[in-house]
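This document starts with one chain, in the form predicted alone, laid out as structure tokens.
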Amino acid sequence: MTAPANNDGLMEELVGLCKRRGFIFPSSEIYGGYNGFFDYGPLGVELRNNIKHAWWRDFVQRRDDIEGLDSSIIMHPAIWKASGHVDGFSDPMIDCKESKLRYRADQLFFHPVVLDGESVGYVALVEGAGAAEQIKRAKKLRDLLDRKQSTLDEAQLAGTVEAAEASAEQREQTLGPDATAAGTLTEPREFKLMFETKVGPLADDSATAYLRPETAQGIFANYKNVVDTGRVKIPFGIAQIGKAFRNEITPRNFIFRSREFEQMEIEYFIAPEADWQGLHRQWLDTCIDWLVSIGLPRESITEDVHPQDKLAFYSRATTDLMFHFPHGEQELWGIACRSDYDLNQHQEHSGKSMEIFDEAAKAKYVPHVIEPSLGVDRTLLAILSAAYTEDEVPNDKGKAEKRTLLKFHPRIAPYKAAVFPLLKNKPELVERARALYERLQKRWNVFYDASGAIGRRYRRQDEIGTPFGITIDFDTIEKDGTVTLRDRDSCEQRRLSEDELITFLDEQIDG
């Protein structure tokens, strides 16, 4: 496995834009922040909600075979015992004896360093580190070895060894990410990822509970409730959107890997003898099409099929949909075939039957599961990455001017349109603009802006991804009542009546 290439410049631009325009803030910022946690501002919460609404609309409300659920964040601790999380939900961690920092073994890579054609050791870098950082650390190792005059063969830095698979000899020859001497990294050790809490008045072990590390077990625990009340038949799915918590030791890459996140997850129940390979492929295609429908470029989405020897013992197959994030190609959506493991575990530990009667087959059985699991926050980061654009357009004086824009799909854009009176000191323009704004506001989230030159107002909306600008000018009042509709991406303008405008926006946003 190789460490992904990155684009630190784009990530820095996105982080700055998100803070500046009110998409995402560091959590607890007035107290210095809290690593791994983020707060969503006025625009961020709209974008986030639009993503969730689009997913729920397409995967639950527009399908006859999916039911919705919202389970509690804290559930009986026996659920996590049955699922294997209490005993086995951990990550291999590597400590640095010098810096006292800790790294996830699957996110740490050893890069060989070659001087004058001779292999002299390794430099360890965390996931997402680019070539410039690799070379910088390689030169540090060269200096430590007192071989300053040696030529560094940068081409050799492309090869990597995953830290979890490195030998003791390789670790002794490795300069850690934050170390000043080689050989400071320990062997991988397991670290539990679940957050513990206490329920009830007692503070002893009997009161121990957990913040859920995934939403799936809430679905499995309620599976029989849905079967008994929902008039469902195989195959069918249960969908849930909800918060999950993992005690990540090294959260990084903005909101990509954090300690509090939100999942959009489906457990799709199928017969044991069903064509699971075919259904798995159908779900992959459905998920790809949905990502494209909300604005992600198809060419930025690839498939990573997990090899059989890397699968969990109960898994038949897992394929991750990968996306080219600013920090490299990483997992966005996992689609796994989990067999009947989870339901059987809960059947065994709870003593409650998890069988379903299949009317078509006239048989009872514990169904198998296909699980498409998608993170809201990762989806939001992918959308921001794909939407971020810089170009040049004419300003109010006709000169080329650089602009930053977010090319959000109208369906998920925080604001669907912005309404402008051409001049704020003309009451007839303001009155007409306010009336149109209030009419549109009954259906969509729209913005009203009368401050500054019209070109400045366009640029402000471009930067936050508003797809359409609507200007009320003197022709609206004195001639035919039409308004000017401006397209964010092309800057093209055309005139429409108000009724034509409503029809157009309906097609673009909800069509």
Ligand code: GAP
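None of these values were measured; they are calculated from a predicted model. Numbering follows the first chain given and starts at 1. Between two forms, the rigid core is the largest collection of C-alphas that superpose within 1.5 Å. Compared with the form predicted together with the ligand:
- In the two-part rigid motion between these two forms, residue 247 and residue 403 are assigned to the same rigid part, each C-alpha being placed with the superposition that fits it better.
- Two rigid parts make up the chain, and between these two forms the smaller of them rotates against the larger by 17 degrees on C-alpha superposition.
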Contents of the next structure:
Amino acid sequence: MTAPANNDGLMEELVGLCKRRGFIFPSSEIYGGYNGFFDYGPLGVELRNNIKHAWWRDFVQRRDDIEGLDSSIIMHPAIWKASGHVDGFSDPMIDCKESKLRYRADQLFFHPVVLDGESVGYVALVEGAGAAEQIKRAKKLRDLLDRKQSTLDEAQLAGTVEAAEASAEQREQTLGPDATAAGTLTEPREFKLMFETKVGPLADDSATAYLRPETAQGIFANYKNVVDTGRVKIPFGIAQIGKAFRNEITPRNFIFRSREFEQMEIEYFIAPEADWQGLHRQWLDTCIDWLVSIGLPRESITEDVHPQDKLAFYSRATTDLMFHFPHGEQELWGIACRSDYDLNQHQEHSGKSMEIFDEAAKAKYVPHVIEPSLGVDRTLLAILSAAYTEDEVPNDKGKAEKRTLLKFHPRIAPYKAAVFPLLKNKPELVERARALYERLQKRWNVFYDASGAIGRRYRRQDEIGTPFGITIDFDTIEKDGTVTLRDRDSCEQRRLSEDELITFLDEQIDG
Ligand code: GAP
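Could I have the structure of this protein in the form predicted together with the ligand, to go alongside the form predicted alone above?
And the full complex, kicking off with our chain again.
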């Protein structure tokens, strides 16, 4: 058996496992938590760092055409004016005057309620609410209207009106998702997503600054510095990993949509006349290959091409790589062709030229960009969902036993291997195991465990995704010096010399 068929169940399992084994904790938990924020524990921080390191290694260090950058989180507020975020980075929201709750307009739907063949109003439900919830709310509206004896036409609940499109009259007749009376929902209002702060001693508007909502603008703002100091030539990219902050109205689905998250972004600068469609396709393929290389099944990744009439005016094309998360198929990686919009905006607002001289074409121009933008936290959730597995294996007594394991790719796994002396009260075994552990520790993050039955020790490592178990037994000491290597997924065991073991781990982890 692989992951449970019920995906809501899978999300619950993941949240539980992450807390229990020290991957992810709710932020500020001792004060009751803080919605939209998370803390990464000892295993989570390793997993996170391994994802970032793999991305950096493959997209920056192993490529000749991409340079790295680490810009500040708080930048001159003029950057966000130029980029359009100050005026435009908002979501339309609907408030409930009774419950004081706020909903994203694009996630709220009004379902008509029909009693005895007569349309009597609507129930508003958040996207994804189940049929049972719809019927419950429709019955609540029936009670409110004092028509307990009327027959509810359940089929009519299927029809929907998007909340953002609803008329004032329809809103008046609508029972909000958390309201006890109809007519409490407001019309949609724009809600700013950027977190504001004050810089310096003044508390007035001139001191207002923003926590960046994307790392991309730090790249555009430094593009000239990189061009002037590096040896880049078109096409080339600038890559950055860093925190981003958005005052998301409905942070949800664990770490999928949070208020503080991390992005791995590339701005890839190309000539205005370049074959941007071809380059866009190349980037999509490169990104899919990379996701597969760190352990995501290719069949769980699909492409969502944004329709031309829904694109931002400066965008030529956007395709999202979608992943089958436990809560459904959702965006993992956005790959956009953003034209020369951002650089032109910064050129206009800063008065500094953003042109580059293209030696090959003997031409000067403001380049266009292709932007692959990926969230670290979403990648981590995708990896956890894909890795989570339940199966049955024989225990120490040969009886079938249920186990939970995380099938992390060795490159991404928090611990690469665990070293076990067969028995903890045999100093010669312990000494040899400690020596091997310390040798491996020089290169990789490895774990040492001497306590409990060997089967238990394997199981503990399976649950946190350690791909290899290495056991030192009497044969190691008395015979040929070989150790037992156990594979997490197949549970198969074989004997190797220590040098063979290191060559094997090297291939598996570092490729
Ligand atoms: N510079 C382009 C940009 O920021 P985006 O689609 O808004 O584009 C890019 O974000 C990626 O960042 C998303 O595909 C997702 O992986 C991640 N991301 C965005 N908002 C997020 C949030 N609230 N929580 C976690 N990850 C988020």
